[in-house]
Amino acid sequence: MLIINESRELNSFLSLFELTGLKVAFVPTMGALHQGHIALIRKANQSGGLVVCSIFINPTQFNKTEDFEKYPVQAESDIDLLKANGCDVVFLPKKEEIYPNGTDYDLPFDPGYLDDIMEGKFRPGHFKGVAQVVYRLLELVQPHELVMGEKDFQQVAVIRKMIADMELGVELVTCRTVREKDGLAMSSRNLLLKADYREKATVIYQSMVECRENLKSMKASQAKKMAIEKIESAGLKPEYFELVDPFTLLSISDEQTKGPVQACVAAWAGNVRLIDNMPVRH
């Protein structure tokens, strides 16, 4: 496996791989890799090519400096996993590379309204740091496929339409989310939670399992108000409970009673905070 700190150097070993006719598979992550990360390695593995994974804590999409600077690092074990499970190429880039002309440049790309909805709405500007360093890094690596997970969903969204948007040419693949056994959401912010927070927080997984069933016979309001009390009873404060078309992520209403809807969730866990989503109906 490749370790690649330089742009200069990604590229010249690309050029020469290129020259295999095999497909690149990229996979963006920000590090303190778990299972869910392995998710995505396998599955870029499945297109027989060359897989890169990259390594960058992307300051833009950050809300808050102490949650920036409070994100997990755990360098050395992250290379040795992604070794371990078939990367190819590890790209650690400094901030440097992936914004030599500094982070406050626009990106010719709007999100539209997903970029008021909830994560948009409770992290004004997150999405213009996500697509700013996913867009840049498409540019280093000019893969042929990018695999994401689906735990990100809106981010997910973001990304497909940014790449409708500008017509970059890039396949996305996504991967479904991995759980812990007791239900909770694989995630780097995991590390974070106190030990009582971290047994409360299955609470997010349950609460969504619950909708699906009062979905058969109760409304999507009342659905999503015994949701949202059942994560508040556990001693998590949600910041939102939605229930959305999967591939609008527009809410819900009532009155629409068939076809597929995504439940998605945002709660803290004391000072840590956890999103998840899962179809509540087909």
Second form
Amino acid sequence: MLIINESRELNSFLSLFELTGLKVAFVPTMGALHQGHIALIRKANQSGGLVVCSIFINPTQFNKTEDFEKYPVQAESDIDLLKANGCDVVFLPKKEEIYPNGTDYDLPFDPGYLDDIMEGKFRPGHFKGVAQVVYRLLELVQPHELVMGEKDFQQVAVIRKMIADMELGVELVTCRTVREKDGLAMSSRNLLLKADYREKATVIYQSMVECRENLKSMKASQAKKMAIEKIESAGLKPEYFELVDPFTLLSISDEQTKGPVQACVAAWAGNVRLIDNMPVRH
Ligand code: AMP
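Alongside the form predicted on its own that was just displayed, please also present the structure of the form predicted together with adenosine monophosphate.
Time for the whole complex; same chain goes first.
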């Protein structure tokens, strides 16, 4: 596996690789890798070409400085994990490589209402930062495929819109959420959970499973209320629990008793903010 720090070096390697005519599949990450990230690497490998993974903790997508500062870093074990799981190139850029002219600029892209709901509403500026970094990484890597996790359901929707609106011509491939045995969605942030909250955090998954059952006999608003109460009674602080159309991400009404529904949730487990989602009706 090649370890590349500079975009110049990445560029010259990719120009040579282009001669093979094979595809480049790209997995952007912020490191502290776990089996969820590895599932993306495996998916990227299915394209039969080059697998490039980036590790860059993007400062512009953190709406709180302390969240950025406490984000877990484990570069060495990340590299070992990538090496052992079929990654060909790991790109570890410095901030100056990603933002040579500083971070204070706007992309000609507007996430629209996606910026006003759920993650957009509770983390102002987050998707602007996500779009900024993904756009820049795509510019550097020029992949055929961009592989992202459904764990960040709304992020996928924002990037899908960016690819379409800006005509970026990259195929977006998504990967199912990988969970711990007790259902907690794998996340780099789980490393920050204190033991008692780690146990309590499974309620997020349980609330969605219960909601899936409740939706069979209840109105959406009632199922949602019960899910919020369940999360609260376990000692977590839910920020939102929404039942949305998986294509538009808009909340479903009590009258919409048919069609697919995705539960999307964000909750604080102590001082760690966790997000998750799951289809609760097909
Ligand atoms: P992050 O390092 O958190 O920015 O995540 C990098 C990529 O991994 C994103 O596309 C995430 O959606 C994806 N990812 C994170 N956690 C999981 C998981 N548990 N299962 C599948 N994909 C995930």
